[in-house]
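In structure tokens, one chain follows: the form predicted on its own.
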Amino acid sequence: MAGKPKLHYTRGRGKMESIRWLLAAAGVEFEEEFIEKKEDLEKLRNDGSLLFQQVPMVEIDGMKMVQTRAILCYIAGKYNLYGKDLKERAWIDMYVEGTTDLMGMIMALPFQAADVKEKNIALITERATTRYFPVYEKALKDHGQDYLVGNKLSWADIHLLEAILMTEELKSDILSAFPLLQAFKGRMSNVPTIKKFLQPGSQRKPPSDEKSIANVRKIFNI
């Protein structure tokens, strides 16, 4: 029997995040493995573990697996997470990459200067409510189902509902004109391996705070 799968990667959120959410949605349960240091990247790099020298890094099935889209796909793939035919997936990679444009967007901000991060807070509130929110409270609208795609939880939803609350992390009211996001983060959030994801004490990671922000930029270099 396959071992559980291993993230590598910081305590922090990063593209890991969306990761974790996706095997726990599955009801896949993972192990990780933290680089809490410099040194423990180096040792990474230095064994060959590292494709392209970058993390996350996931091990699953025989693999060791880089670069977060394709360690995604992967697992949507094999958890039945991806639409049950080539147009579905189309549909989830548009919807999916919608919000990681929004979530890469909040990433950023705790590397950012209090002035500059105030400006792209708003700027976030902006996009979120009139260029990302609007489309899947529309496609939730003509779609006529429960989930995004087909009639069946699939990466779009559980990748949707992780960058609504991020979202609502900067401005807790930001679906006050979306009912039917309110309806759905409701369903969502009522699945029971994602409800178990959101309870206290789960792997999901709270939002970064000055001390992570300062240990990865010590590993990182940035």
The other form holds:
Amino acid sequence: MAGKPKLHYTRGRGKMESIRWLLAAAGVEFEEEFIEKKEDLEKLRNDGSLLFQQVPMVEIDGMKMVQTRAILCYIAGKYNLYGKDLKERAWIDMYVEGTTDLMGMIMALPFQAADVKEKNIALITERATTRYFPVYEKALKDHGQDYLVGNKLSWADIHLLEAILMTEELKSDILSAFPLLQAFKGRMSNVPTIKKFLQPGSQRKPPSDEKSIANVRKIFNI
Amino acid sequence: MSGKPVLHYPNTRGRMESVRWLLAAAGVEFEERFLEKKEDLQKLKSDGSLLFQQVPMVEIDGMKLVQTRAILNYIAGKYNLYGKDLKERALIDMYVEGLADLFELIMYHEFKPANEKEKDLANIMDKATNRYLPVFEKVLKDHGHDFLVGNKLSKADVSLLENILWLEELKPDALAKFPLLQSFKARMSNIPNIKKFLQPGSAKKPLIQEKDIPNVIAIFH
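Would you mind giving the form predicted in complex with its partner chain, to go alongside the form predicted on its own above?
Then the entire complex follows, led off by the chain already shown.
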């Protein structure tokens, strides 16, 4: 049963959003089965579909894959978005881990109390502009190429674009000191598969609102 | 320049321990430069040696690799501990990521305040015995092989052994309900490279002692 990959998650971004991005950028059509209430998650658990009782879970190539990074690494490998050799893969892994750390901080915000949230927004802004974005700006400056690694589109580029857009939602002028990242963002947004994903009606999810956060808390008991 | 990988981290387990384990299991000799005070970390930062201003950092094959997962993936790929194809890699990655979640809990246990330790240990053991260990017991049961994936040693086996041994340090009967994991542990511990790493005098680090905790925290803050 060749079929399209099938994503199991809530309707929100959460940990599944990077997977949606990567599949979309790779030009891979996928289906989604949404967890709307606690019972939906329980059913997946009781079915034995979730190796560690957690989502994201993606049905792909006869496997029920779990663990976000495992899923992303598999998709990247399958669709030639993971570099040409071990060293390129090492660079892609390093870059992706950086953007993962940054996006992880942003993802946690809706679940934090107002005063903690405010402090963390300031921290995220600082980290983005002093720890993370300078690294990617420098990488692009040093080799002068369009993509981060190996002069070819990779998972690192897609993940960086996602991180840039997510950070801009928090602070719209976050790239003001990073001209090469601004150009990178423009270029990447015009890659046909990505351009399609950025248009209304795609499977890209909007930032969560209060109601959906409340539902997520109920589903996952957090 | 000996050509051996050089590990930069404090003289403690932390996030570098998985890297020490994997290099040792692969039979790769390595050197270590221990961060002993804040200034040591500062120096690495000012040198431009740390891509994201953080350790672990491993000098290997002309690169200064950072980010634990990137380092482990590179070592596993280089020394054939990452499966033979994409699907085996997918299984290895799933297992390793699950274990990494458990490891996050275990790693911070020693740093918990005294009044939280008991509850924390109960949480760790609950997750270990109900969510993680059963998965690996079942994997071994289902295929009956010695190793988790592809009938061959991989970084998943090394990570599982590392976590099992640390769990047993916290609670000696952690494997009581898992006979196949008990024999897995014995088999793995007898693999020559691993046996050597488990002996006194190796690069394997002991559990951090309470008196050393303030010093480690001071390096990072």
